[in-house]
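Take a look at this single chain in structure tokens; it is the form predicted on its own.
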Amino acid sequence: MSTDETLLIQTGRLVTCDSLQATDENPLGASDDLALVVKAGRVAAIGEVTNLAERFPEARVIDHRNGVVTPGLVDAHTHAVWVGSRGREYALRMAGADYEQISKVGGGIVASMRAVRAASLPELTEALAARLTRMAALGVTAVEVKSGYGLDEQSERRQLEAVARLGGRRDLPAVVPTFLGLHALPPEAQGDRDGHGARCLQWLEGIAADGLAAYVDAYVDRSAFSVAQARPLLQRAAQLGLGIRIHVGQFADVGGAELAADLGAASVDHLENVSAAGAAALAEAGVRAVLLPVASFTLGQSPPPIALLREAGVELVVASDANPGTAPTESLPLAMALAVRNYGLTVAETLLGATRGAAASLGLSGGVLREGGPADLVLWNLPHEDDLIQPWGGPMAALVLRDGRPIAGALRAPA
């Protein structure tokens, strides 16, 4: 398939996720038997196939009348730039050890830190490229990628540099880099959380100056970092024009939601523990909640208070949390299936949370299919959007386009 040809895609069902097409009865803006035209990386038109064929006689016709088309999936929370293995740790966890116990004996984030510090920039880049390729095959067209496994300036920068090296690759999902220096304490910090926070603040200046991060994150939780320890770094990030994302309430509510609301964060992520006041503050500030059901499944945790978040009016996003320890997956579709099964989200909430809401939380224009918008889309070997949230355990995408270019799959035109 040429990367510059015009495509007319016939589909049995088109799910736009466009708020302009949505109604209370049809929140996904879905329609049967429509077609769309992809031209010059954009969605040039949506409508009846006969009309579009007349308007675009040069278009190559793709027959997908037995399947469904959606916007490309957007994974708004991953730790995808890592190397090494934590399989033994996973086995220990399954045998009864909890997250905090594993961390105390040198496992957890610090175990990944050792592997990342030992890895070269080419090794990190190669590992990330391979991971993004597999994510693309699952229908993902954009991925947020955090650092946080280096925990010293050189290694944190090396992780972000690996992301930057792939930023120009058109054959992979788009990447959005996040600096997560306040992820855990490295051994050399000797328990000094305030000192590590001060060092991260120093590293941030160079990272921002070199354009290596679009967002800054911090892990605000019990046994992680307090609101007081995280605030200076996040405030400085905002002053530097960077967005804010915060790990909040995975194990305890220590005020992270209120901090996020106060700072105008783009998202709070995890949120297994949050108060009614915290949820109200998030809603009032327009902060999205990024739900990570693979992590809570792995850790045997109760879901976040979804009813409370809905009632408060907090917009919900679903992400994979792809990481080597607590969410050892690269599958956003798996996270979507668990969001429905374990968190009780509806199909519409889940799809919007993995497309339009996720894209908006990252400042991206994708996540919807509308005329003039980016041609980031997936042709699924499934007849209806309800099928997307079943736990297939493998890729169900026939073709994945990013800016109108194929990044995964293949589909032949009619004979």
Given for the second form:
Protein chains: 2
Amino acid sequence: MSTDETLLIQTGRLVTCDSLQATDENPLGASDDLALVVKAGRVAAIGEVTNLAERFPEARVIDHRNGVVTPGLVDAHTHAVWVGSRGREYALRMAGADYEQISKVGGGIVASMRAVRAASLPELTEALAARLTRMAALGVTAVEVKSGYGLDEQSERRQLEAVARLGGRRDLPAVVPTFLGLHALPPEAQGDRDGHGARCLQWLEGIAADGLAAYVDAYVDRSAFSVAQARPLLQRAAQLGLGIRIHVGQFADVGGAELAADLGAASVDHLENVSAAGAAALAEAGVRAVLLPVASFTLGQSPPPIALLREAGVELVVASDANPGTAPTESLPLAMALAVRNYGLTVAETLLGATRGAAASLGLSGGVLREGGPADLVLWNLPHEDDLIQPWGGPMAALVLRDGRPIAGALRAPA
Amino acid sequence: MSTDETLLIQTGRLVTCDSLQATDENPLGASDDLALVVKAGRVAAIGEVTNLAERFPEARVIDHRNGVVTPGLVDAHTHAVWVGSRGREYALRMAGADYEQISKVGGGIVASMRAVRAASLPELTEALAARLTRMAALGVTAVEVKSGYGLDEQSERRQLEAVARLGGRRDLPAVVPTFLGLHALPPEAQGDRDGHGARCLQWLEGIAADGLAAYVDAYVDRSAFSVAQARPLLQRAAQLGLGIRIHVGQFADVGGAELAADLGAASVDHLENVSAAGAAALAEAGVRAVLLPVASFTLGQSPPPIALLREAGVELVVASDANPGTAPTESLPLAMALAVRNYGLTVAETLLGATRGAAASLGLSGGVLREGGPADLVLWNLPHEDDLIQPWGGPMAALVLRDGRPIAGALRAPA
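Next up, can you give the form predicted in complex with a further copy of the same chain of this protein, since the form predicted on its own came first?
So here's everything in the complex, that chain up top.
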């Protein structure tokens, strides 16, 4: 297909994820047998096929009457700029090793730091591009990507530059860069967490000035950084006009939720441990909770307090956490399957959390199918949205469009 | 590449899974930096690259020095001939519905039965071929496929005929057909399990005479068929020269393990519930245990008693259980990841159970890389076998060869 061809897509079922189409009984705004027209990168129209065929006689017809169509999936939390392998560490963890033993074999975030520091910009870019290509095949049209394996200014910037290099690639998912210098302590910091925080604050100035990050993240937890260590960096990010995302409560509740609410963060991520007061603060401030069920699965953790978050009214997002240590995956659909099975999310919560909610947390206009909106969408080799939350473990997308152009799969001729 | 081209594959690491290469410290018979030559569908040689390059100057060199090579994965338990969707049932089960509620919405095996009975042979064949193609992309080179959604003679045969039609397809994984008429009770049996058993016994004669099955399976469990109901069918299968596989102990131990040991079955499958005596009987009779961790994951079950099976000396196999109800997956790699995380299998147990052990349970010569053996192998986009048991949730195979010919992926030029 030519890239600017007008398409009329006949669907067996269209899931808009549009709040304007949703009702209590139909929270996903889904309808059987609708068609949609993709023109100039946008959703030009949604309606009955005969009506649309008259209005857009020039459109090429795509027959997907056997399948469901959804917005493109949006992965709101990944550490996708990595190289090397932490397979040994994973195998040891599965065999029951604790962090100390893993550290002894050179594992943990510092292992990825060494690999990333040794990698050139082209190497980092190539690894990220390969990963984004595979993510696209799984139905993903936009991906947040964090730094945090560089942990010195040059290497953090190189990770973000790899993201920036792929920002112009229309054949891959869209990327949103996040600066996560406050991810772990590099060995040269010699245990001085305050000092590393101060250095991240310095690096942020240049990163912001060069437009290398849209968000700033910090890992606030018992074994990571304190609220006091993270706050100055995140406050400066806000002053610079950047958004804030925070790793909160993965292992212990040290007040990260309250910090996020105080700073008006776009998201708090992980949240296996959060108090009722923390959840209420998040809801009050409109901070979204990004759930990462692949990480808690590989770590053998209990789920976050989903009922508490629901009751407080916190909006839930589901993301892959793609990283070589605790979530060796590239699959947002796998995270969705685990969110349903292990966290007890409903189909609607899961799908909204991987589309509209994720996009909103990243300040993107996608994640819904609406006339005039971006034509980021997936034609699934599956008949219904209920099939999407199952643990397929492989690509079930027939065709993935970003801004109306295919980034994975192939068009089938009409029947 | 032409189909009979000789290939010299340089590997970063070669995992043979060959017992002749294995030691206590190296149970997978793995070595760094070996090369292997594929010629006329077989592994012609394994050794140092310079030596092999001299011996096979005609060979095309494939550079996979950045990755690991293993035998092709063998999926020893699938119900892959199905059509339709049981997505609603899955969503209801995840929301806490029990079997009765699922039955009320028309779910369960009978739902798939209705869809399969309504499908033509070409439709069944096309659905299976699409599934096998996706399995190949995940690194699978041989697949056992059960009937059991027909539940009348014509429909059971049509399922097996779909498998037979693809038996000649060299561009797909090899298929091994299993007759599973004793899977569930069709509505027309009106609750008469003995009668259904007697009818399966009649159907078996023609199925065996026409060469439509290599194995016969039966679902022996509390809510399925008893040992007494299954025994005549399985005994007749043995008389006819067919192998035996049995679904045993998924929900309760009703003596299936002892039956399998008594009949010299090739495998017992599921085994969430088995006694020490049952495990000892299996070990004594050399019956392999096929573990199905995706099913126990979706059903929220506890793992099989792995320590007990290990202690008894039962050989462990890992399979996908691909089916639209309890294991909506096509991914043996996902089953491997769950076997490690949820069942506590080691990397070696898991990989041997998805290659050599699985192949042996199916009477296949594959599952190992050995000079003179079949060239069924996978070049992984991963550096080490430790990386293979992680929950990637997507295809990580760069190239998959069956009998020396590519069935998935593409050859990269040497660097």
